[in-house]
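One chain follows as structure tokens, the form predicted alone.
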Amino acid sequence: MKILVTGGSGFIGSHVADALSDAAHEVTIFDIRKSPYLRPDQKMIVGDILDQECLDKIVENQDVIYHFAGIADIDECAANPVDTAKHNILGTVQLLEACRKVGIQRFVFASSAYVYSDSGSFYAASKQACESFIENFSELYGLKYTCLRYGSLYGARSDERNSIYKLIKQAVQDGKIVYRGTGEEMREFIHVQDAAQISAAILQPEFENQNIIITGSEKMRYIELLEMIKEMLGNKIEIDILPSERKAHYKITPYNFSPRLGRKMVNNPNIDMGQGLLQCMAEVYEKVHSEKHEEMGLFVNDTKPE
């Protein structure tokens, strides 16, 4: 099938994309910056998700619809809800438009574990409004959707806006990991190659306008993510856990009673998180001493003394 991925520059964008490049899909890549992951069997358009003239093109001759531009930092979108309404929920509404009116097969939307959870500020509210919409847009003009909730994400070409890369770039740069939180928090992490294998998974008629879940299979406090981090780097790092005031982000769970239900998928087999973390560790290593590289499984320097 002919496939649009937009925000297919991005983190999860960019491995979805991969992953459907990977399943024989045509995969053209549509953003406001050129993807630096962009393969030779993909394609790239460079564009604003608000341009509806540059929309209603670039839509054309598509079977399907992957729905990831808009701001994805729970942070940011709480210092930016003007921006937020624009790019995630605007920007949303204006693409579903555009596949209505040529009759896209599948509109598949990136939205998150926090969509029907009391956390998760204007990043939620953001993500509640666009299911609502395209149930709408179901309902009235019978465009198949289906809704991806990914909970918490880890891997190779996040940043400083994912948690576990922002706390591995602690540990390698600083040897101190500095932890807001009581250590308690439990997540279900998923490496985001398992989360793009199932996004891609998902276009089978049985997930036909279904939201579904996808999660790790196991949860882990934070306490524990640290001290495996710590163990990894050879028990030479710091651990300094303190208060914090935070109110977007959940403790154990982001669900709250919501008759919208989802079906939870895993990916079996998936990646190991020792694995997945040893990963972001060499990617993070190779980003903060960029005068090094890898030989034969050991980091070279190639700065030459004067």
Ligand SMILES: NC(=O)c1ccc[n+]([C@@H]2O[C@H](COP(=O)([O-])OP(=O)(O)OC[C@H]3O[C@@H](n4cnc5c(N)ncnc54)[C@H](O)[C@@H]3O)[C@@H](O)[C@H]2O)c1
Contents of the next structure:
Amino acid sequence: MKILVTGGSGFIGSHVADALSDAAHEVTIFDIRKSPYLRPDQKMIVGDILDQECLDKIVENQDVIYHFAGIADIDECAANPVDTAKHNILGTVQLLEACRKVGIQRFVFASSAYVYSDSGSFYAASKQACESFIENFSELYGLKYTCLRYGSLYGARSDERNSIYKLIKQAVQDGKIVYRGTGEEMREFIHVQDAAQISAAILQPEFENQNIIITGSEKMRYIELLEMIKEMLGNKIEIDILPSERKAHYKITPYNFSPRLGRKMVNNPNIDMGQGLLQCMAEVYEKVHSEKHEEMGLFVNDTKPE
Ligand SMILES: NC(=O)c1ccc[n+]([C@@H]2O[C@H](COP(=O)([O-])OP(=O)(O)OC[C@H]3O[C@@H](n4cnc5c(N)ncnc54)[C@H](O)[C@@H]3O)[C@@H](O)[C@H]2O)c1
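Please supply the coordinates for the form predicted together with the named molecule, as a counterpart to the form predicted alone shown previously.
Next comes the full complex, this chain leading.
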């Protein structure tokens, strides 16, 4: 199928684009910035989802749209409600409008486990608004959709906005992790490649007009994650747990009661958390120590002895 991935230059969008290409789909990435991960079998269009004319043109020859473009960071949304409304809500509605005009076969939306949580502020509000617009486009115009409600993702291509990336970077760079919270906060972390495989698999007809929850298969407390990182780095790092002033994150579960239920899907087999963390550590180490490169699994200096 011909599939357009908006936000495909970003963290999760780029992995989903790869999973779709691996499944032999013809993938085009649409993003405001060029993808650093673009493969030879993928096309790239640089553009803005706020440009309706451009959207009308690019969706014309597509079968399916995966929509990942927007502001993904909860803190950035909390500080910028107007931009959140523009990029996350208006951008999605404009894309839906373009899709209904040409009869797109499926609109796949990157929602969040935060969608009906009472933490998550404007970010959650934007996801709720989008899910609601999508349901209405489906009811009024028969546009088929799947909302993917992602939980806490981690893995390659993440950056400072990702909680696991931030912890590993502190550990590798400073030899110390300062964690703000109680440590009892619970998450179901999922490796981004597992999430991407599930995201590609939902094109089957049974997932039409469904909300799918994509989180890890096991719950983990932050304190356990911190201990795991410490152990993997040879117990040579310090951990400081300090009180948090943030309100916008959930303690045990992001789920609050809501009438719009989701089905949880897991990838089987899936990437072991320890293996996933090792992969992140290698990536962070390479970025932090750019003077070194990897040779046969070892990091060696690029500088030659005088
Ligand atoms: N990362 C997570 O843990 C997570 C969890 C739940 C949901 N999501 C959702 O998945 C989607 C992608 O998240 P991510 O973590 O990959 O974020 P990201 O910031 O890495 O990717 C978002 C991409 O959207 C592009 N973009 C932003 N505004 C645009 C615009 N106006 N026009 C075109 N492109 C635009 C950016 O350039 C970027 O490449 C978001 O909708 C996010 O809310 C992510």
